[in-house]
Each structure stands twice: as C-alpha cells, then as structure tokens.
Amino acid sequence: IMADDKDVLRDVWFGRIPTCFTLNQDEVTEREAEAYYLLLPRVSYLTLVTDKVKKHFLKVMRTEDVEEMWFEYEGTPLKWHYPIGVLFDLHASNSVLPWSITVHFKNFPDRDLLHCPSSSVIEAHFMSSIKEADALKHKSQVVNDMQKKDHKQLWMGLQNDKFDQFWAMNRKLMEYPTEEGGFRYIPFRIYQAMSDRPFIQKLFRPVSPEGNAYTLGDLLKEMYPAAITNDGEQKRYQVVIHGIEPLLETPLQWLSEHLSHPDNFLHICVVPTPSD
C-alpha cells in the first residue's frame, strides 16, 4: 500500500462524529436526565458503542420503565445495522454539530428497526456483510479460505477499535489478480435521503470489457442518474462517502479498496444540496 493510501485507510477508520444524546421527554425518570456527549466512530454501529449512553440514562430510571434502547433523529428511527457514518451522512450531513440523537426505552418501532438484544446480533450482521461482499469480489474464495479465528479477528478489530488488528486480516479481502485490474464486482450500496427504498444494490464491475477503469460517475450514471449534475444545471444532490464528496472521476476500484466500511461495502449517500 502506498503511504498516502494507508493514511486514507486511517482517516476513514478514525473518523468521529461528536454526538449529544438526550432522553426522549416521554420517558419516566426519577430525576432529570442530563444529556450525554460521545464521539461516535463512523465505521462502527450504534448498538455497539452506546453501552455508556445506556448506563448514563439508566441511573435516573426505574427498571420497570426500561425496555430495549433505540435511537431517533428528528423523528426518524436510526437503523443500527447501517454504519454510524452512513446514518449521519444520510439524515444529518448538513446539520450543526454535535449531532443530536434522542434515546428511547419504550415503544420500540418494530416496523422500522431490527431488534438488537446482544452484540452477537451485530457480529452476525457484520460477518454476513463481509461474506456477501466477498461473494461479489472473489466468488467467496478469500473469506472461505479464512479460519474461524480470522473471522473473529475482523470482528474483534472493529469491536475494540483496533485498526492494525483489523487491517492485518482485511487486506486479504482487498487483494485481486493484477491482470484483472480489480474485483469481480464492486460491493456498494447507494442510499437516498428522500426515498423509502432502503438502498440500491446491483452488480457492477470495476473495469469495462475494454479494460478501462469505471469511475464513481459511471456507477451513478447507471444506477442513479438524477444524482449527477449536467452542465448548466443547479447542483441538486451531494454524493457523500464518509462525510466527503469524492470527485466523480475517482476510479471505483480505488474507492472500494480505500473508502469501504469495515463490512467491505462502499456505502454511498445521495442527499439534497442544502438550500441556504
């Protein structure tokens, strides 16, 4: 890996979102609940990094008033199985920091959210994403050659925020035969802020039949042409990955190797340009 590419991987891994958690006003408390501030890791999952938030609010609540904890931003329940950075970019990318999240302990919205009774549920979700991504990239050959302890190393690296431990194993998932010029297919998901559809995910190769590298712009032209601003138009959308807007000329293969989340998917958020 080139030195500056390694820096990109580090910047992605250590990206943080300052967040203010407040208790929903309808919760029954013994005394007033103060807000709780936390730097959330973009690449992790809400339910994996909020034990402290839970402990903080349980101090002012009675056990019988506590059911499964869930989170909401401006009326939208936050899907814990999407990476934190995706949730922020999708719902709050142009809002003022700290990100202000409301915490609930009752009326769990079953229609919107998956239950998350334990971290093993998060681990299962994370590992199934990695396996799905490797099926697209290498017909599952890499992940199937790994041992159980290697899978565990990926998960523990994410869970314990250990960059080197994670990447020592994850780099195997990012390799490909030089002559092929990239993965078989790029694992990506395109999310739209203004849509009820969960995300767009289809087969897309990183390299054209003639051997040219496809770009982020090529992917969008195919999957979501409305996201691209044509000459002379007002820019209607921002295309955001990890809080930044990469150039549309960026090769998709490079993005997949460097800006994928630990789950090995490239998560792309299309959000309306702020109208200020």
Given for the second form:
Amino acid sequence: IMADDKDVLRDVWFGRIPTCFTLNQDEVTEREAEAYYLLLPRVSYLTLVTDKVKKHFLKVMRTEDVEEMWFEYEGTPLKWHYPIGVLFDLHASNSVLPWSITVHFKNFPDRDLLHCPSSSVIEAHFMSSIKEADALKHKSQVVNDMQKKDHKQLWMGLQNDKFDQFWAMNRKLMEYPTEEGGFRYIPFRIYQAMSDRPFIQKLFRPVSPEGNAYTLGDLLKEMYPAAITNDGEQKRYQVVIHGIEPLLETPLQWLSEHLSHPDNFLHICVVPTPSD
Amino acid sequence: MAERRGECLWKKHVAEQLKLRDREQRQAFEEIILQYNRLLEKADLQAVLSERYQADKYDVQRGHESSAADSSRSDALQQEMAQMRIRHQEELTELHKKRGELAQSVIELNNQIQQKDREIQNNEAKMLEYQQQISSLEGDCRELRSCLQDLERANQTLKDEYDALQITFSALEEKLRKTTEDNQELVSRWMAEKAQEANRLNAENEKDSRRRQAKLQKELADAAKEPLPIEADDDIEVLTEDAGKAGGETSPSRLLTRTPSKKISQQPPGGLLDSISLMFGYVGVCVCVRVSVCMSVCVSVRAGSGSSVLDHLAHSSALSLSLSHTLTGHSGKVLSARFLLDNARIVSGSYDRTLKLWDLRSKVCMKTVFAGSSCNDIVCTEQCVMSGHFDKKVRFWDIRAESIVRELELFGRVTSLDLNHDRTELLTCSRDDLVKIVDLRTNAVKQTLSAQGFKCGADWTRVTFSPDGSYVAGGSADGALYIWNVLTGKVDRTLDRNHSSAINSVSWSPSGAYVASVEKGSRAILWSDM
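Since the structure above is the form predicted on its own, I would like to see how the form predicted in complex with the partner chain looks, so please show that one next.
What follows is the entire complex, opening with the chain shown before.
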C-alpha cells in the first residue's frame, strides 16, 4: 500500500499542464512572435517557471517596451502566487488543451496581481505557506524544529524540480503522533470560480471526537454544502484536486498527506459541471 | 476488512484518475511541445543566420556597386557559408548519434535497475523465510530447555529422596546392630545366670540325692532281703503268638527314676528289677530313662558294650543297678545321654537346646555347647558326637574341637539316632515317619525305610539297628512294632497285636534273639525268636 502512496506522491509532483503562451496582440513587436508551448508543472508557480517564455518573447520586443511580465486567461489575470495547477483547475479545467495563456508586458493590473520582482519573493511566499500549514497541523512545532538549511532544501527541491530532495524534508511535516490519528487541523483552501471570496479556509479536524476519520464529503458538508450532490439531483459541481475528482469518501487525513501541494496546503477547486 | 476494501476503492480511484489526467494532459503533448521547441530553436538560429547573411548581402551588394574585386570576396563568403553549413550538418548528425547512444544506455541502465530490484525482492523474501525458521527453531529450543529443566528437577527430587532413604536405612542398620548386640549380651547374661542357678541347684540336689540315695539303699537292702513270689496275676504275662512272635516276658528292667514321668512305661518295683537282671544274667538289657519334669537330671544309660557300665554302677551299691550319681546342670528335661567310647565321659542332650559333656571322675559338667535346638537323641563315635534335633537337623560335633563339623537336614523332627555295629551307618527316625539310613563315609542317605502304618508317636520315638545291622526295628503310634530288612528295604515283620498305645522305644538284645518294646501305656513287652 505504501508503494501505491509513493506513486500517488510522484504523480502529484510530476503533474504537467500543456500550455500555449501567446503574446498579447497589443504588444508592440518588431516582428510576429510565435506562440511558445511549455509543459508547466502543476505544483510550481508561474513566475518561477516562465523564464524561457520571457526570453522567447523578449526576442521580438524592444527593451523599452518591456515591463513586468504578467499572464491572463480569457480576460482573468492569473495570480502567480497560486499554484499553477490550481489556476488551471479553477479557470480552465474543462476547456480544450493546451491551456492558452496570454502574455502581457504592459499595464500590470496592480489591483488584481502581486508584483514579483525576484525569485526570493516567491521563496518567501512559499515558505510562509508551509509555516502556516504547519501551524495548523502541528502548532508549528515541526517547522520550528527544522534548521535553516532544511527550509532551504524544501525551496531548492521545488525550484529545481527535485522530488526526492523535497520529500526528504517534507515527510517530517507529514508525520503525526499515532494516538492522535492525524494532524491537529487540516490545512485546506476551497476555491470557487465565481465568487467574491478568494477562498474558504477554516479550522477542521481530521478525526471525530469518537475517533472516526472524516472524509472529503464531511469537509464539504461542513464548508461548502452546495458542492455535494444529494440523491436524485443532477451533479452541479465538480470537486477537483490536482485535476482529478477524488471520491467523497476519501479520508481527509490521507488527502492532506498525499494530495497536498508542496506548500502543504490541500487546494480544492469547486467548479460547475460542464453542461455539454 | 470492509474498511480495507473501501480504502482500496477511493485510493484506486485517485491513482487511476491521476494516471488518466497525465495521459490526457501531459503525455499527449509532451513530445509535440519538445519537437516544437526544437524547431523554434532552429528557426531562431536560421533567423539569426539569415539576418547576418542579409547584412552581408547588403554589404556585398554595396560592394558590387563599388568594384568587381568584391566578387572574389563574395565567392569566399559563399565558400565560408557552404563550409559552415557542412559543419553544422556534421554537428547535427553527431548530436543525433550521441542522443541515440544515450537513449540506449538509458534503456540498459533501466533494465539493470529492474533486475537489481528483483534480486533485492528475492533476497528480502529469503530473509523473511529465514527469520521465520529462526523463530520456530528458537521456539523449539526454548521448549527443549524447559523440558530439560523439568527433568533435572525431577532427577534432583529423586536424588534427594534416595539420600533421605539412605540415611533412614543406615539409621535402621545401626539400630539393628545395637539391638543384636543387646540381644547377644542379654542371652549370654541369661546363660551365665542359668549356669549359676544350675550350679546352685546342683549343690542342693547333690545333698538331696545323697540323702535319697541313702534312703533308697536302705529300702533296696530291705526289699532284697524278702523274696518275692511270682504270681499269675502279676503284671507279667506270657502271651501266645499269632502273627509275629511275642515273647511274653517281663518288661525290661528299668533303672530308677525319682518320679514317674508322664510318658513312659511304668516303673517296676525295685525288687522286680533286681530279679529280672539276675534271670537274664547278661548285659543286654535295654533301659531307657526319661527325664522327669523337674529340673534335676537323671542319667539315662543305654548299655552298649556296657558291661563296664553295670560294673560301674555296681560299684556304688550292693547290687547292681542302683543310683550312682546325679549330674545336674541342664535347665530342661534331658532327652538323651551316652557314654563316650572311653567310658569316662558322658554326653547328654536336653530340651534346653544344649549338649553337655560330663566327666565321670570329677562328676562335673566339662563343656556345654549351645546346639540351637532341643536335642532329642545322641549317638557317638570315637571322634564324633551326632545329635538329632527338634529343628530337623542332625548335627555332627567334633569332640576335641567341640564344634559342629557337619549338619544333615531331614524332613521332620529327628526323634531317634542309632549307629550300627561298626559305626559306618547312622539310623535316623524323623517325625515325617521316615526312617533313613545314612552312610557316614559319604554322608548321603543310603536308604529310606517306611511302612504304611508306621507313624512316629512322639518326638522321642526310638528305632534301632539289630546287632548285626541287618534289621531295623521301630515302634509306631498305633502300637505296631515294625521290623525292616535292611538289605531289601521292606518290612520284614509287623508285630501289632500286643501293644495298645504308641510304642515309645525298642531295643534289640545283643544276640539279636530278643526285642524289647515299651509303650506309652506303661507296658513293656519282650519279644523272642527274632
């Protein structure tokens, strides 16, 4: 069984989204820019993996026209501080592949997006997510016991796409005392496509006071009951994690251990079922 | 179980969904994107090159305008370009080759890895097996050790028990030894005391008997003076004979007893005694004396070649056959006594289980031996005294060494012993109603005589050899006198008509012509024509 779990971790880590980057038509170019295709890692962040994109498009642009690069999909600016997989599942999960992203070099939307001047900003954001997750799971004991080099190892693992290097450290964050039966609270975020709220994040224990393990269904019932289809009704929403729909009876503790992102959060997207 | 199946269900679902997703989103596009990017690179390269060439072309065009000398330069340029193209193509093919090789090595390494993985799995399985074996062996070992411990404990218990028993045994042995010692001590003390008592009584009896002797002498002297007529209604009768020979003579004379004993024939008055001996005129009278119940002893005499005996006896009285001496010392009734062949000593056997040797000159007991059983009869040869006992044994004593030379065991209490004329054969009679003749040289029973009606009447029933050793006479409990022929071993004659009670003793006359028998009912019969 452990072998299957390791496979799941690998599949999650190495998940890719075929993306087509097209330069915005309004950008001023010296000649026509071809689209740039790339397989984006689901678990990484846009600004971390798009150096090649920038280089490609900079070839056709004049340096004076280049400001901070930003991306949008069908008019929606894509927040770089969300994991790429989350952005795709939320906005384009049922659209035709490859994912078509438009690249902008002008008119950075300050109200919608955060600036990302360097990779250290991404690192800081990533590490703060990890610490927040551990605060929920272990009252920050595990992450505080780690040394600085361990934190660095986590970041380098993500940056260089090194599964073993990352998980050598991350497994410590996935441990829990056996008598508890799970983490203290599950770090999760539920994203909705059409909502003014960015996401739902609340305290939720993985194990009931009687010792029963809670499932994904229990979480949704508590946090977003509309997502659950009652008997007899048509399915209105899909509950997507890492591009798949896990069964509602999947234990929440197991999902948190195996289907979390590298930032240790379980990102859940609730999207309307495609009506084709 | 249901939990496990349920777990498998959602987990499998997740795994399947991830695989499906990868197929759709990654694998479908991976190759294309790779090739696209490569083409893009190539295109960029071509664009760069073409730009450079275009710039050069402008230069060349301008050069054309200026002079034709530039044509050589353009030729050179063209050559350069061709060379560069060739070089690039070469590089490209090389790179393709390298890529192929690397892919090949990647495949090989993957295979090796898989093989190693398989080996590892095998080894792990083997290790598991071995561990199981080890644990089962350990279990066995533990069991055996506990078995061993149990056995050791049991063994120890047995050893302890044995030791305890050993100790008890030695304690009991000690007790036994002490008790035996005490017993022996007590016996010897008792014997000593008895000896002392006997000595005391001896002295008393000495006095007593001397007094009585004097009295009897006087009486005998008086009686001898009167003649006694023989009458018909005396207790002497003449019997005619029917079957066997009956000689109706007088009862054999008897030597004196002080008090009548229960068992024996009556005592004729002294006068009768007297006259009988005179009638016969020779020695050959059998006399038997039985021991009286009280403690002093009368000497019993059986005349062997015993003229000396009578002479001896005659010494002390005017007539023969008067009481000469009383030897005291036995503590029980004296059942038998004999002169030793030197006629100076007497050996006596008693109910008190001892044999005493008396010296006639000093008239004291010289030796006492403890025989172990009441002695019923004694005979003696030159070196040997034979005594027959209550415990069915005949003991052979060496006179000089005064110890047992041999023992002969019979099947019944020995009642009688007799030697033949040349002292080579011993005649024994025992309570099992068998009369045995033992050859003294071989110490084996030579012959056994029995008869259908012959039963020993008492513990002192006597049987005797005839003087020539060819006949044996013995009396039975029903009053029949049996004569056996030694040579044939069969009953020669049965004289059963004249005795009415058990016959105690028989005796042959030295000539062999007469046999005297006495019965319990106080009758004596003298048989003639033997």
